[in-house]
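Okay, so here's just one chain, in C-alpha cells, the form predicted alone.
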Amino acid sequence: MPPPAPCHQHGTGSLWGAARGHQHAGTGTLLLCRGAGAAAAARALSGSAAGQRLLAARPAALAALLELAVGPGSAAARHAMDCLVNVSAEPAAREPLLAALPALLALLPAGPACGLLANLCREGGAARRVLGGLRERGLGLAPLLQPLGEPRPPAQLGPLLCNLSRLPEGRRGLLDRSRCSVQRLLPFTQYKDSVVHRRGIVGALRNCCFEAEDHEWLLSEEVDILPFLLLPLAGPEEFPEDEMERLPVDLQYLPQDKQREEEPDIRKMLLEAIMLLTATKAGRHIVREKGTYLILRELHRWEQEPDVLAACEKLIQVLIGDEPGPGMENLLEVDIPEEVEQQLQCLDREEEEERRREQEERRQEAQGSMPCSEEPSR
C-alpha cells in the first residue's frame, strides 16, 4: 500500500534570491526577527528539493517556522505553514516536528497543517504517533471526520486519511461502526472539486478493505459499499432489461453523458478495493449478486491503461471462476510457497509487459495512418 504523493505548498520564484541570504547558522533568529518577510523567503526556498534538503537539515529554523506557524493567523503564519508542509516530506525534518506534534494537531482540521501531517505519516512510526496524539485528545478521528460534511473539505485531508488507514489502528477508527464514519467516506469517490482529496478518499477506502471481517458488513445496506466503488468505473453504456435489473438502483438507467473516473491510478485502487471484498465467500457472494461483472465488462472494453486492465481482468476471472476448495475460502488468509508467489509476480510482470507491447504497436499503427508533415516538428 504505497502511500499518496508527498503534499506540496509551491513557492514563488521570485523570492529565491532573498530565501538564498538565510541559509547559514542564524536561520531561525532571523525568521522570527523578520517575520513575514522571512518566512516568505523560507516558502520560496522550500518551492526546490535543494531549499527543502537544506531547511530540513537546520532545527533551529524549523523551530522558528514552527512558532510563526501556531501564532496568529498573520502573512508570516501562513507562509511558514505552507514552507513546513514543503520541507515535511524530507525525513530529516521528521522528528523535529513530530517533537512539536501537540501544537500541530490543534490547528486541524485546516488544509495546511492536514497536508504537513500526510507528509509525516507517510511513515508508518510517524503515523502511529499521530494515531497516538488523536487519542490523548480525546477526540480519535473526529477533527479529520467532521469537514467531510462541509461543502469543500481540504484537499489534504484526502492523503491523511489514506496514510492513517494503512495501519490497524487507523482503519479500526474508519470502521468504527458506532460512528459511522466510512459511511462518511462514500461520497467523495466520485468529488470532483480535487482529485487529490479523491484520490485519497479512494485509497482510505480500498485500505479499510482490507479487514476481512468488516466485509460483510461494508457490503450490507447500513453501509452499502459497493455502488460507491462501481459507480466511478461504470460508463454511458446501455444494458438490456434483464442486465439493468440485476445492478444496484444507483447503476441502473445512468445519462448518456456519464464519464468514468478519469484517473487511471484512482480507477486501480477502486478495482483493488472490490477486489479484496471478493476475498471471503460471503463477499464474493454479495458482489457477483450486485452486478458487478456487468460493469467490469464495459470497463475491460474501454481501458486503455495496461495496470487498470489487468487490475479488472484478475477481478473478472474471480466473478466468473470456480470457487476455491475447502480451507482456501478466505483469499486473504491463504499462505502461498515462496516459490509458487515469484512465479506469479514473473507471470505478472510478463503479461504487463506484453500489454505495454500491444499497446505501443497499436500506438505506432495509428501514428502510421496519419499523413506525415513535410518537415519534422521542432
The other form holds:
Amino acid sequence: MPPPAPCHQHGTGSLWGAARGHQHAGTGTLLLCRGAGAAAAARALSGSAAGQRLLAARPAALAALLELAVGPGSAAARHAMDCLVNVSAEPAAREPLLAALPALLALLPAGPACGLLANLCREGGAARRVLGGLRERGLGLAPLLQPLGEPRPPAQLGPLLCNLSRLPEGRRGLLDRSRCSVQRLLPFTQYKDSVVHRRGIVGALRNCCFEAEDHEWLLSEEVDILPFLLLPLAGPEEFPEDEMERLPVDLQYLPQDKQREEEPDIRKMLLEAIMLLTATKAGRHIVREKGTYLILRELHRWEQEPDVLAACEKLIQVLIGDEPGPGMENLLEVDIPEEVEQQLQCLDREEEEERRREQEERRQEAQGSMPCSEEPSR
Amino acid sequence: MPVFCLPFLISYTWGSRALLKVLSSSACFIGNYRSALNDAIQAKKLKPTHLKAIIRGALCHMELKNFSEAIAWCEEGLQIDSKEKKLVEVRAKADKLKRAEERDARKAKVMEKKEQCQKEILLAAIKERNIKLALKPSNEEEEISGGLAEISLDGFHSDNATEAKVHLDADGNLNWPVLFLYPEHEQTDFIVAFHENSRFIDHLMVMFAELPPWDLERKYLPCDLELYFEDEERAAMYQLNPEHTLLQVLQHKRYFVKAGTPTVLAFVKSSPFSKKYFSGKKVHRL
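We have the form predicted alone; now please give the form predicted together with its partner chain.
Every component of the complex follows; first up is the chain already shown.
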C-alpha cells in the first residue's frame, strides 16, 4: 500500500532552510540535539517527496531518527516516528530501516509502527524479513491479531496485514487453524471508522482466498467468511420470506438504513474474494447454497462502477452457469495452454487499458490509498 | 443453591485447583450453571491465569446464553494461551450463536413493524367506512381515532379462537367474525369471516338450511327470523334489514363494534319470547 498521507509540513521557507542546513551540517548532527524541535523539523521535511528522498539517502539521519523514535520521550519520539513513516515510502530507506527491525517490531502494535512496517512490506523481500522477525520473537502474527479484538485498532494495521498476506508465509499465519486468526479480521469488513484499515483487512482476506486448500475451512462454521464478504455488498432491499430464510443469518432482516460499501475498489475486492472461493466445486456449491446470488442480484441493480459491475457479472455467471467439465475441479490449478494463456493476458491487458482510459477521463485528484490489488506471489 | 456446595465455599484455604474442581464439576453436574459460573468467577479472582476456570466460565456463559460474555472470557483465556483448543472452539460457537441471536432480534423488529403497519391499514379501512369501534373496558360512546393502543380488536370469546379477527382480504374488503345470538334458546352461531358485502339473508339461508337441533319447535326458518342489534347505552334495540349487507349494518349510526366482533340477535317474528324480551326496551323497527 502506498504511504499514508504525509504529515503536515511547515511553510516552504523553513523547509528549504532546513534542507540547506541539513546539507551543510549533516542531518545526523542536527538531530542529535534531541529537541522535539529538531525532530519536528525532520518531520516537516519528510512531508514532501523531495524531503523523503533526502532523508532516505542519509543513513546517519535515519539512524538518529530511529534512536529517537524507539526511545522514550513523547514529542520527539512521535515526531521522529512520523518522519520515519513518511520516509519509509522511499525504497532507498528500506535497508536502513530494516536494520532496526527488532526495535521496530517491539513498538507494535502502535499505529505509526504498523504504518512504517506496512510501507516497508510493500516490497516482498522486506515483507519476508518482517515475517521472519515476527517468527523469531516466537509470537507469530499474534501481536498484530490481538489488537483486532479491541474496538478501535490502529488504522495502519489493516494495510500491514494486507501487505504481509501477499506472501504465502503471511497467509499461513493468518490461516492458522490452531488459533483464532483470520476470524479476527472478519468483523472489520464493515468497519466504519477507517477506510484505510477496512481496505487493508478486505485486501488481506482476499489474498487469503488464494489458498484453495483452506476454502472449505474458510466457508465452514469455524470461520464462516462468506457472510462477512457479502454483508458490505448487501443493501436495505427486502427479500420475500422464502428467499430471506436461505441467506446466512447475518444477512437476514437487515435494517432499512443498511448501506453498501462506499468504496468501489473495496467492493471489487470483496467480489474477487468470493470469486476465488468458487474455484473449487465444493466451494461453488457452498457459495451457491448460501444464497449469494440473491445478494449479487440486488448489487447488480444498484452498482454504477463499470469494473465492479463486471466483477459482479462474472461471479453471477459462475453461480448460475453450468458446472465445468472433468479435470477442472479446481479452477486455480487448471493448466492453461501457453498460447491461450498469452491470448488471455493480452485480452486482460486491453480490457485494463480501456478501463484505465475511461477512469482517467473521469478521475479527480488522486486520494491517498490505493488497493492492494496485485496478485500475491506463489 | 446446591446444598453440599455450601461448606466448600467457605474454605478458601483449599488450593484453587481443587476448590474449582469440586465446585464447578459438581455444580455443572447438577446443571446449575449459574452457581458454577459464580464459582468460576471466584476461582478466576484467586488466580487470573487459571485457564480451566476461564474455560468453565466461558462454557457456563454459553449455557446461560450470555454469548458476548462467553466471547469475552474466551478472549481473556486466549491472551494467556492463544492455542487453547477448547477456547478457540467455544469462541467460534459463541460468535455464531450471538449472530443468530442478533438475527432473531432484527427479525422480531421487522415482524413487529409489519404487524403494526397492517394494523394501521386495517384501522384506516375501518375508519374510512365510518364504522365505530367500542373501547374495550367501557361501554361509553367514544369516537375512535387512529390511536392504536386503545383499540381492541381482540375477540372476547375464549372458544372462538383468538385467531378470528377482522381482516382485509386480497380485494381490499373487510371480513369480520360475526356472532349470532339466539336468546330464546341461549344458543349462538359464529361466522369466522363474514364478507362485508355479503347479505345477512344469504348467510341465514345457509345457516338454517337445516334447522338446528335446539330448534325443537321447528320455527327458525330464515324468512321468519328478525335480526336486531342492541344499543346497551340507550337500552334500545334496532332491527336490521336481512337484505342489507354487513357493511350497511355496521355503518348504522348507533352501531358500535365491541371487542372486534359484531353481534346480532335473532328472534322468530312475533314470537311471545321476542315480545317479552323487548318489553322495557325502546325498539326501532324497520
